[in-house]
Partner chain sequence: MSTTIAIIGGGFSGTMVAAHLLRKATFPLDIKLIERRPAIGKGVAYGTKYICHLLNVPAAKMSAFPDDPEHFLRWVQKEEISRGNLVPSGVQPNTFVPRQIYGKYIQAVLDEAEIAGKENVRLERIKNEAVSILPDGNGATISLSTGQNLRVNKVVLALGNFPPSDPFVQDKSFYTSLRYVSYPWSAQALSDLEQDDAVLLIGSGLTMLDLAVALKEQGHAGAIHVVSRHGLLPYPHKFTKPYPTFLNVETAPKNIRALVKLVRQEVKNAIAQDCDWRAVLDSLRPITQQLWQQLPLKEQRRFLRHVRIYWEVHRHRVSPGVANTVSEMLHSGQMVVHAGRIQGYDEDDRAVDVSLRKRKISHKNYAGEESGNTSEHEVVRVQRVINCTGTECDYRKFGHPLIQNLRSHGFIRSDALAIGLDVAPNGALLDVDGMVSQILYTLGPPRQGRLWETTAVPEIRVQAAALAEELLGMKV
Amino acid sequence: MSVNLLTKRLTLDNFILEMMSIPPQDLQIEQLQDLVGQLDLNDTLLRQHISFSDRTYARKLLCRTSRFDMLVLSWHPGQFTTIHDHAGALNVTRVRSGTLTARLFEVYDERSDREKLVRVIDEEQLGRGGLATVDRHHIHQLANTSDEKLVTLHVYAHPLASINVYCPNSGQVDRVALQYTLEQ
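Hey, can I get that sequence as one chain, in the form predicted in complex with the partner chain?
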């Protein structure tokens, strides 16, 4: 690989170059995890995308290329995502500050394509620098179950157009198109 192996901190520019050098069909979750693990977390651009909202966790698109999306999510204590999968995209999440709760789910009753009942099979807590990986068809949920604010960095490869959301009570699966909050 390139010069980045020499520096511990990967700048955003170099991250983009690295990602563009790997053909999308060859990208492995381990490679993505490696690269996200090297990103500079005190990056000014990243910091500009931190913003908390009282209504729900705030999701800000930091960068989108043909190969990936990079987002910064800011969470008050108690905020959480739906239970969802990424419709075929790889995802690595890195904790910038605070503690992230990552839950993994499995389908235990598949009634149809659009009706699947899920249950938690794993839950882990990740501290600063911690990485959570979600493979192409994993079903997961992220939450801030701590007492302090949480900031996380998310990379999705390929860019996310939609996700599948699982209703824990009815089992209904809905495809939801994603909207991003762009910089003001």
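Now show me the form predicted on its own; what you just gave was the form predicted in complex with the partner chain.
Nothing else is written out below except the one chain.
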């Protein structure tokens, strides 16, 4: 699920060119993981998209194309996502600073398309440069379980318009439209 190796570097412009050269349906999670791992994170560019909220983690859209979204998420300690999938989109999350907790789930009781009970099958802690991956069929949750602030970069291919959220108690699955923070 994760890797912590960085090899060669891609500028944001070259990353966009690479991503635009691969049709989303042909892109594999390993390719996306390699590209996000090679991305040279420009602190000047990222810094303007980092903002924390006391209410929930903040999601700032950094780049959107017809083939992918790139976001910066800023997390206070104790903030976490719902348990969700990406409705068929690939995702790679890269830790810029802090420690990310990434949990992977499986369905163990599928009662219908809208009622599925899930359980944790893997959990890991990732530090600076660590990569968490979510394939098209994966269900996951991200959290900041540390005592320090966390900043992560997320790339979704295809662009993410909605997710399926899994209630851990009832098993209810709801489709939820996503919102981004665009203003500075």
